[in-house]
Amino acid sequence: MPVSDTVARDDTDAEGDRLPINELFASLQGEGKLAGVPSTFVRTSGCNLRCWFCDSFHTSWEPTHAWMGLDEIVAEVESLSPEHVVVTGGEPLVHDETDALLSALADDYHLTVETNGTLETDAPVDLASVSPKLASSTPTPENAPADVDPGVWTERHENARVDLDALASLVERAAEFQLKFVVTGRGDLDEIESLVADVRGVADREVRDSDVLLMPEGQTREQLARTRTEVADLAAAFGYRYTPRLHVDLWNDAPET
């Protein structure tokens, strides 16, 4: 259920036991360790960061959504077939009600949470899909989306994009985890290596090279065609995993994919 005609509200302006939902649909997981698995996606609106290359523009730069009660969301999920549910955004953990939603779904579904790694959760999570944001993600007047002035977000994003305590908590508490980096080029690898080392230094859990995934930046097939081979070569050279973006390969930049 794509939602594009609702009034945008402040990122964390949740009302009672409701969540701002941008999309709720069934498709294939396109990224990470579970790529190709049929999944129901619950996409919340609102984010505490502003990546210039954000592939869900209407959950961050121009958030749009409908407010749905938790029982309504659960009923919609139950009406669909997949046994895997992906709670994503935006940044779903900016909303306290996301924890309640995860708890409500935990007994019946495999739960993935897609998060930028700056916020923690005590809710049950089967796979924490953590995508720490690199310096190359910071918006500037030169790289910001068309007709968008990044304004205060350049500094705010840069200052908030990495939280080691939150990263360690997500790695330690979830049943499984993956560190999934959006890679714009070879210049990102030094920071990835440094950040992985930092997480290994603070997390009370082993972070294997196979838990680190490199994903090419690109929102369309044409953009991915320019980046995927270089990123795959980097993954092979550094011993990390490469993850495709199957939804882009299959459906380009169509909604509900």
Ligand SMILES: Nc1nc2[nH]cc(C(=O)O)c2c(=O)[nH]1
Contents of the next structure:
Amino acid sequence: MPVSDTVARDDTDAEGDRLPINELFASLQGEGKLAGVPSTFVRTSGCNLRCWFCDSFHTSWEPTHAWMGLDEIVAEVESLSPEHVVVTGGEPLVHDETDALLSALADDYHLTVETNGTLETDAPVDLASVSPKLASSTPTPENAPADVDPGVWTERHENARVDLDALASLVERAAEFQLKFVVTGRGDLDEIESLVADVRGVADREVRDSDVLLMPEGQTREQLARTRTEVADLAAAFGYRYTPRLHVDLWNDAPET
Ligand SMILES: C[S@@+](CC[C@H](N)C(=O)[O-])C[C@H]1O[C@@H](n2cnc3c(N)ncnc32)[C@H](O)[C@@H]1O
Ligand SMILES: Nc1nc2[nH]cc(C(=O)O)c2c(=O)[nH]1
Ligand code: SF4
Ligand SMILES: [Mg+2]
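Same protein, different state: after the form predicted alone, show the form predicted together with this ligand.
What follows is the whole complex; the chain from before opens it.
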């Protein structure tokens, strides 16, 4: 199962704000405009959506984590060398304390936030890496992960997956942004075109085609091998940018990569 279900640390009794942390590790940014850049990843646990294909099962369908104080997280980030920090999840913006973590890191690091685009933040962000979820992400009894009954999540996910006001806010407030869509096939492109048009309609900032990234769906090398050429061809045909999933190519679905 991708992403650790065993966290090699215990909850701490640190004073003050804490966050549920699933993983904290150094790697290369595998996705998006900064692919290849050495980065420290802080992965919070807990999400307000349930994509059937979620590659971080132990932050969404089956949340696993240790509670860490913000000072402890900052100290562990400092002990790793990258100048870039990626705060991800789960959905990092479901936690109020994520804003405080971002503020604590902002002076010393380039900050990317990986978010599903349904929640806003006032915190300082260098790159808002926004991945709005398409209809093809909605869980059903047929596509849900093994041994999982999506239950109420089919409707809850479908109702919550797009919030245009939150998308506009994320696009406007961050120093830079990208809209990074997980693509399962040609059937996703009409919804992407329509959603990009909607964001252009509400956001008080230009959204260039080069800010729109198509990323092939796939948690493993074998799954990606089945989707990436079609998604790359779609990016070329529609004039959007393609992003690989370098970490999957390099390390498959190993934890802490
Ligand atoms: C695990 S999510 C965490 C951040 C946030 N919840 C989100 O969805 O953007 C990190 C990134 O992985 C992408 N992702 C998750 N599962 C994927 C899969 N099976 N194939 C391709 N990308 C995937 C998400 O769309 C997002 O861009
Ligand atoms: N190497 C690597 N790059 C990533 N970019 C975004 C990731 C994420 O899970 O948010 C991720 C990840 O899990 N690993
Ligand atoms: S929004 Fe992100 S973390 Fe949540 S289920 Fe979807 S891919 Fe996983
Ligand atoms: Mg990931």
